[in-house]
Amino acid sequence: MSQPISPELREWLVAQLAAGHSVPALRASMRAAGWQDSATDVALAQLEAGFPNVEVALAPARTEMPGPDLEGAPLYIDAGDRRIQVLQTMRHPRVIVFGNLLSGEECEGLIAAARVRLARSLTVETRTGGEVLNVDRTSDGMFFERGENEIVARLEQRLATLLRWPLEYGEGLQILRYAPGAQYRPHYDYFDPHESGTPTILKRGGQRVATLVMYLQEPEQGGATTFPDVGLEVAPVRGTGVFFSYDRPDPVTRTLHGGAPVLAGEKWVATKWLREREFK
């Protein structure tokens, strides 16, 4: 960490605190402003230590998270029914990216039951609890119900093994199509605790604590999930995946992510969201 943290820097995050600013905007802010994560963290816990009665801790992280059995390092998981590989690794962000999650039959039996059915996508609204149109969002999809037929019902066992999740914390699975221009900027997935419509999302399930990318039609060109923090880009082919988790619904998880824009052709996910406890 090669940034200083000074004086005047800790007298500005106190004044912001003190005027009613979240940690989560000051993290932001901080970020715009050039800080590495790495310094922001530094920063925001001096203060705690030096200012006890200021509340600047990070939310809590969860000690039960979702995610496959990673034990001895293997090639290839068993999913109960299907051998699933992996083929890459990170720790933080906590990212996975699965090969041969999907066989070629189920990507196009997805395709075609979802495809009658497709709009432009919706995002959650934080400040409602409802659901409204981004503009960031250029795509169009749907959502199963869990256990809609028979496709998705043998993918949502075979994940909840592999993640080793309940399947009933998984929320519908969502069929989303790009097409050439289509993109998805860099978001987070969880629920601002911060907004005034989060308490009304979180009755259904609680937070969202990971994400599960599937890769139904590769694009020719584009189209690869990316996560800013990172510098990370993993290619839409397939059958693969990826998965990341969050902790806490907080920056510090470096989960910001996004779907760069499809250069050519078009490029179809399967999305599948996991929360905290029964998704209803």
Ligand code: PD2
The other form holds:
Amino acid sequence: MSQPISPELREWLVAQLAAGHSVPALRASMRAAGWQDSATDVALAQLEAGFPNVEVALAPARTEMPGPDLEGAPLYIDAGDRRIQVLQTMRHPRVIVFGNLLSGEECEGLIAAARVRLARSLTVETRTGGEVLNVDRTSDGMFFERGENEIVARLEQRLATLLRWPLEYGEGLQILRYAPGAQYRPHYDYFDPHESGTPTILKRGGQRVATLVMYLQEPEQGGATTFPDVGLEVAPVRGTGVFFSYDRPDPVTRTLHGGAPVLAGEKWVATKWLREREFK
Ligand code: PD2
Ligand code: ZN
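Now that the form predicted alone has been shown, please provide the structure of the form predicted together with pyridine-2,4-dicarboxylic acid (PD2).
So here's everything in the complex, that chain up top.
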């Protein structure tokens, strides 16, 4: 996992700011000292803009993070019952596109079990900790309990092995259906530390630290998962999925992402969110 700012640099930045040095002066002296790290640039830009999350951006990153073992740049990873393809990786944001995550039968089984339980998607409102209808998300959705049926249990075990993260730290699988015109506007999946409802949400399992969006049915047109900060668009190909992780609840992770409008056909996805602790 890439660490946006080293502990030494963070300490130095905090000390310089505490001593009253301006952000432009800090930037100039870092440039002069040969710093070209893009994460540092992001942090400094946030400082300059008087960004409210400066303390979070400069806080130490989590070191233990979910993710596959990419040592030796493997093309395939053995996830116990299935050989998963590594199709694409990006460092910052940390994004990995996987192929062969699920079989066609597994995709269809999840859709069939979810279809009869769909309701207009709700999102957790961090202001209150409750759930609300969100105009930014026009899909229909439902949640499975962890281990609720045989396909869900098998998939959860596969993902725990692939992502090297305890099965018990995962939320129940969420299924979403996007009809033509439906979309999910860009957002972060972590809970905003500055919202008043967040402490209540965090009591159950702590922060989200990673997301895996798996494509169960491809639309005919549209419906990519987008990462606007870096201009990345992941095509919603059946059986594949996009994983991304965030080592702090802050935009410095560049994990802003959305679901582009479906232009034709229907898109179905399953989302697995991973928490920092057991999610009971
Ligand atoms: O369906 C998607 O592409 C998508 C995009 C952004 C899903 C989510 N976020 C999510 O489930 O959080
Ligand atoms: Zn999301």
